[in-house]
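Next comes just one chain, in structure tokens: the form predicted on its own.
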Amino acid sequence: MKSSASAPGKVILFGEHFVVYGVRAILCAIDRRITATSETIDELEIRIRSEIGDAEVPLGLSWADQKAPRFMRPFLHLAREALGESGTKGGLEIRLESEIPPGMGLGSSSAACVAAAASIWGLFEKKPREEILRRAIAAERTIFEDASGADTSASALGGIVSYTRDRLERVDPGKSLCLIIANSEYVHSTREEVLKVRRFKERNEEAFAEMCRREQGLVESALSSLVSGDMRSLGLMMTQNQEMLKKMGVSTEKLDVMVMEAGRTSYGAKITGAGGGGCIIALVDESNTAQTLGALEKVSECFVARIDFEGLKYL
């Protein structure tokens, strides 16, 4: 018996790195997916195949041993929780594909989650989309203690959300998005670049205050652009946005460059996710999407995304 289903990216449109410290972040699903497919299999083990590596872990096994591993935490707490819940024996097999490069600020890790605990349980009994969106938070957090659940969320709804820690909301946009992506080929590692924020904040705690309080202001005005479809005032607060993550050390000579190009014709660009490396998005649509485009293409990797709106699917 065999069970899959998909999950989309996403990109951080504001309060990357601000949402840690209460301020509201928006987030949009892109379609750009990772797919899981699981079944059940005889042997006492729980196999991993994809594209960051395969690995055989036997089920007795804890997630936490040297020998299993990092990349494999979550879907083994995912698989070792429905096999126990549904008083299967054997083990499970699950297969990932993915269209969305990892490690460069994505939501790879996330969709991954959501995918495989949808494709997972559905061998058993389907669940509602809010509890596998449960099940994928606490899956995520055996590798990212801290995971604030927005990537996760924005993978499993679909569309735009506005996220704080305690409040999620849809937003619905005046008009659909497109974004060019634009990939530095460096992959970062968002402990880094979250501890090197922290540092910051803790050198200059009213500075940091301030930009909060501006962060704050910005996604407020944001919600207000996306609701009305003013993409030229979106645009000019993405800039302003990214200004402050570059004042915060999050940027790098290379995202300098390419948030640079991509400004000099689409309406806004920035940096999304962690910084450090990863991509960044610029705003454009039919009127600019093909300059900015060829703009990019000579300093990076790019492709033009949309919103997802699906969100979480079976297949």
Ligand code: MEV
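Requested next: the structure of the form predicted in complex with this ligand (the form predicted on its own having been shown above).
The next block holds one chain only.
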């Protein structure tokens, strides 16, 4: 028996890193997806097949005994949990197909966790979206214990969402959003960047607390601008958010150049996700898309992203 599900990647409009410390973030699911297909197998093992690597792990081994790469842990966790809870005797194969480049801040690992959780449970008992989300967040935390759950939530729900660890809400924009995503082509580690921010916080407790207060204010104002469709002030606030991310040390020279290029013609630009590499986003509309694309194409690979309103889909 086979079961497939897919989930979208995401960009963070406001609040990456700060969300780890309880500040609200605003995220948007994008039209690039990961599809997971799961199948029960007779062999007593969990098999993972993906573009970034394969693994065959015998059932019952502890994490320490497993030779599988770290990034496979969430899938092993999800598979073991489902096999155990459903009382299934055999093993599982999970295949992942992705349209989202990994390590670029576009939520590939969160989308993979959501799609994998849904496809695995689709074999036994289809679970509601909220439960898939809860399991996907727990799976993601097997490799990155501080994960806020923001990326996973945006992927599962789709659309634009506002997120804190205890509150997830959909946001209806007053005007449809158009974003350009530009890729620095430098792969980052979210865990490393989150650690970098933690070290910054430990060295600058007071300044960091003040930055969190400013970010919280920025996010609240950004929500009002989103709802009223005021692109100019939204873009301005993205640029202000970028200044704070830069101060914390998660931007890079290349990302700064990309943000500067995009800033000349778009409403505003910033890194999206953990930083240290990965992507930037620029807010545009029909009046400045072509110009901004033209400027960014000179320094990086870029594309126009559309909002995904569906989130998790059982196929």
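Under this definition, the rigid core comprises the largest set of C-alpha atoms superposing within 1.5 Å between the forms. Because the structure is a prediction, the values reported are computed rather than measured. Numbering follows the first chain given and starts at 1.
Residue 185 shows a C-alpha shift below 2 Å between the two forms [criterion: core-superposed Cα displacement of 2 Å]. In a rigid-core overlay of the protein, residue 145 has its C-alpha displaced by under 2 Å between the two forms. Once the rigid core is overlaid between the two forms, residue 220 does not reach a Cα shift of 2 Å, moving by less than that.
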